[in-house]
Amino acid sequence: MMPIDTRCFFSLDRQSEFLSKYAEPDRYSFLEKFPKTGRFIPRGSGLSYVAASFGKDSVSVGFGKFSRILEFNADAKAPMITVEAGITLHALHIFLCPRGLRVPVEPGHPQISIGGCIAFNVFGKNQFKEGLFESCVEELEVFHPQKGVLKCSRAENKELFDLTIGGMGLTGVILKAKLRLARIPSPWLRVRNISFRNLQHMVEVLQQVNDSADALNTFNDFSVFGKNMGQGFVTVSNFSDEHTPAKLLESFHSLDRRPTQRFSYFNALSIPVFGFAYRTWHTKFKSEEKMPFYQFNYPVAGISFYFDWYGKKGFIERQILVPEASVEKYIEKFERLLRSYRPQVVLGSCKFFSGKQRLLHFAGRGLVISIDVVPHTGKAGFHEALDALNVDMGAIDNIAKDSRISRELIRREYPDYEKVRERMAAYDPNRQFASALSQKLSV
């Protein structure tokens, strides 16, 4: 086995922290020496909001050195690329964008690995049209010490393919992935910011522009508890007709670091000021702008300081998918909870979702509401009350976002919870791959 040391790992939201054993192989010969007993968990860039790539009883196996492009097919009708799972979105950006290509579904920070995208079946700028990351995965190669190297796709070993995508790294080490690529219509986008008065008005605006936009998201200010609660703006992005070359994202600040200050810059006084300034800047001074593709594709790359500003106590992110038929009633009850408990919500955002929920994938048709909350603020019991509302209204929480999420909550929200447990038990009865997250959820 490769050399093992001990490191302190923490989740991006700073709510989970463990001393964990760590190994970082740099060649495929490690597969021959991989122990057939013990507990392990793959680790890509280690940027999950939750404790998905470490645990006190598991060895985290880092795959950052497995980051090669193995095969590239620029076929005009069906461009494909095969990569090692440790490669980052940024490395693919540098390779693909000059060729007018992109990975169709990408989260907002370029440091994330392809293996991480697969493990949580992430979504990108327009899930309503593009779906989840699984939509661009054609084939996988997975290693399990009891089973060896296994190839899987929708046509071969489909059960393993389904368990691995969105499987939180629990089926083994993803070695390679073959991905379907998409053309970049233009290196530039036209971006408009449209104001709305409250959440009800926001839904109306989203409905008006959803079908014509290449991407949609909102900024919501939840520091105001009157009739304008949730006021903000919808950001509508469309690829332009301009083909003047745009710059690539050459560098960015890593998210894999501890905050430099002890205390949070966000509090009951600063949050309303932040919300007002952010809304005013984007609706009065930047209501329309031309944006290079990289800035649109990786909006978090330029604001990594945002996570540091929460200080050492971090934050709690709630990302909730509300069924389409329940959106109006849910908003009413959600607003009531905010007014009653008054948590300090720094950032709120919403977008439409499509698709069908299955297994433990964060998917379905409806409205996604995301909030970043300063821990231990407002009246006690807010998160528990929000949990109860979600169960009552048929909403689901994103397992990849909320460190405080419990086994019981996921069991009640996700109809396929027991099915996933049964399939995992049949595939790996000894649970050789496990993280702090999977053990908490008993997956």
Contents of the next structure:
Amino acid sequence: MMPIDTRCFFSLDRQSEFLSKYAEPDRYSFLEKFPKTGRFIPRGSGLSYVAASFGKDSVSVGFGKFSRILEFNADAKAPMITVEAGITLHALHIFLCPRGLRVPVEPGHPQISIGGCIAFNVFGKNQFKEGLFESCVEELEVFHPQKGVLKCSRAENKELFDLTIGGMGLTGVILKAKLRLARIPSPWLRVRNISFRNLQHMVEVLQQVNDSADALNTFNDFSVFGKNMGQGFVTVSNFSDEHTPAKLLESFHSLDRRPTQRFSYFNALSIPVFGFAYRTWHTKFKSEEKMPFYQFNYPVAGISFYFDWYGKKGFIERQILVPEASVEKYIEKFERLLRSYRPQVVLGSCKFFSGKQRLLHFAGRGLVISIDVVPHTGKAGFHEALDALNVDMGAIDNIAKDSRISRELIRREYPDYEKVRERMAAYDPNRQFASALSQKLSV
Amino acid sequence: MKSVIIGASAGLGRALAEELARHGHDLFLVASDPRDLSAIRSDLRIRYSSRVEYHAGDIRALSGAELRSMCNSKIGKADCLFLVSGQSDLDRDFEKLSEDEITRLVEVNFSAPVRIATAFLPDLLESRNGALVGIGSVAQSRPRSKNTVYAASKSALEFFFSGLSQRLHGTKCRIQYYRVGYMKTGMTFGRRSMVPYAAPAKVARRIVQGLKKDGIGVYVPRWWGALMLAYKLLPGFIFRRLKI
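Condition change, the form predicted alone to the form predicted together with the partner chain:
Below: every chain and molecule of the assembly, starting with the one above.
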């Protein structure tokens, strides 16, 4: 038997908290000790916004100790790396960046594990160019207590491969992953900030710079409810041609810890001040800068205090993918909704997305709007009204970001929802892997 | 430099392997599970370009001479030997242990390390930078009613190291025996403690930094020394009543 402890786990947005059983193997002999019955859920770095790596009735199995590089091929035309799934983006970056390589798709915090990236099929700052994390996964090794260790790829065990990527850890424990790597022209980026007046103007600016940028994202200020609602700036980033070594940030604050602030710093008074200061600083004083790749790649590493500033009550993140054809209409209705309910939105951000939506993947062609909202602010019913707007306009919510998302909402937003449930049931009728999230969504 | 680590699959052994590879050592790793050793070998070879070889087997059944000859043929004569392997049964002791379990604890914690250290001694003495490192525990600081067979075996090992340090006096071979405090490893997983657990990587760094010195019964982390001194000075009539 694996030694089991009890720990208190919470989602990054602080909306879910559970006392959960926890095991943390550090040797491969755990494969033989793994119980054949019972409920489990793999846990990478435990940084998900939602309750994805723990649940009331499941044993969370932490794989942070499985963090080794197993194979590396840099010389070939297609560089590849095989790693244990517990390795973090930080550890990979420290190894790859000095060799002029990177994992092509990376989310914003270096502590996230590769297993986590696969389980949620995450995206990075360049989704419109590189797609989702699945685009760099070549092969996986998955362990299921009833089925043993299974290899899967696009050619072998295709069904398992398909269900595991974006499968929220429900197909078993990802042991190893073979990843495609991309070359980086330089460890430096040239970053430009272009300001815009409102959301309509933002879309125009994004369209102008979309083709030439290596990465794009925006900062939007939703604390202003007049004609300048959503004003902010587009950050256009391109790799520099400079080859001097960039500083690799060796340490950062872990996000896997209890919030240190009891009360939120964000309120109706501070949010507009913060928005104004942040916008002014980046457009007037830092409109152009040279940035090390690490700092650019993991912007959250330097500002992990941001999550603490919400205090014990946390925040609600809404990340919505609006289909390309409905962007203009959606923006109009979204603005009307904000004006009518006046929620306190601390941070807003937008980016273009490409690709095709399938299964429960947060994908498709259109505009992604993300907002971090202080809970229980503004007129009651904002989130429900936004849900209704999304269903009406064919937009989808990101399951990995929003703790309050319901089964019914997902069923209405994701056309493949029933198909995913059927395929999961066919693969594992006993549902040996389940989290609070998967149980809520009945996946 | 060429180093041998006995008990390299996880915890302190794995951390030492990484720290030594970072310092440019070639490594010969010994532990029971080839899957763990193979993963560590790949990782260290790729990240540090070190020469890393391994042998998987139960140290109770391995002959020291065979291990030495395997090491010589795979990476060459060893300069440093790290005896990290250890086993304890934190929940059972005395009459709750079977004879086989007692034999296993004594073999893993005492007899096997002694056999292996003795077998490698000629190579360590020959080396310009020879070092023999033994890993003990703070549990051996004062006998108590828990974990006693383990602590007694480790005390015996320290006794052996003390004797050996006299034998090695005047040679180039350095000898160290560390009493390591609580560490975040599989052995201590889920156990609550009033004192903080040290990260194996930090302990490994300290051990590698001390390779050029002699030292028997050195506490790592250092503050354990002060704590254990107070613990040892507790009068017997109080100590006997404590449930620790």
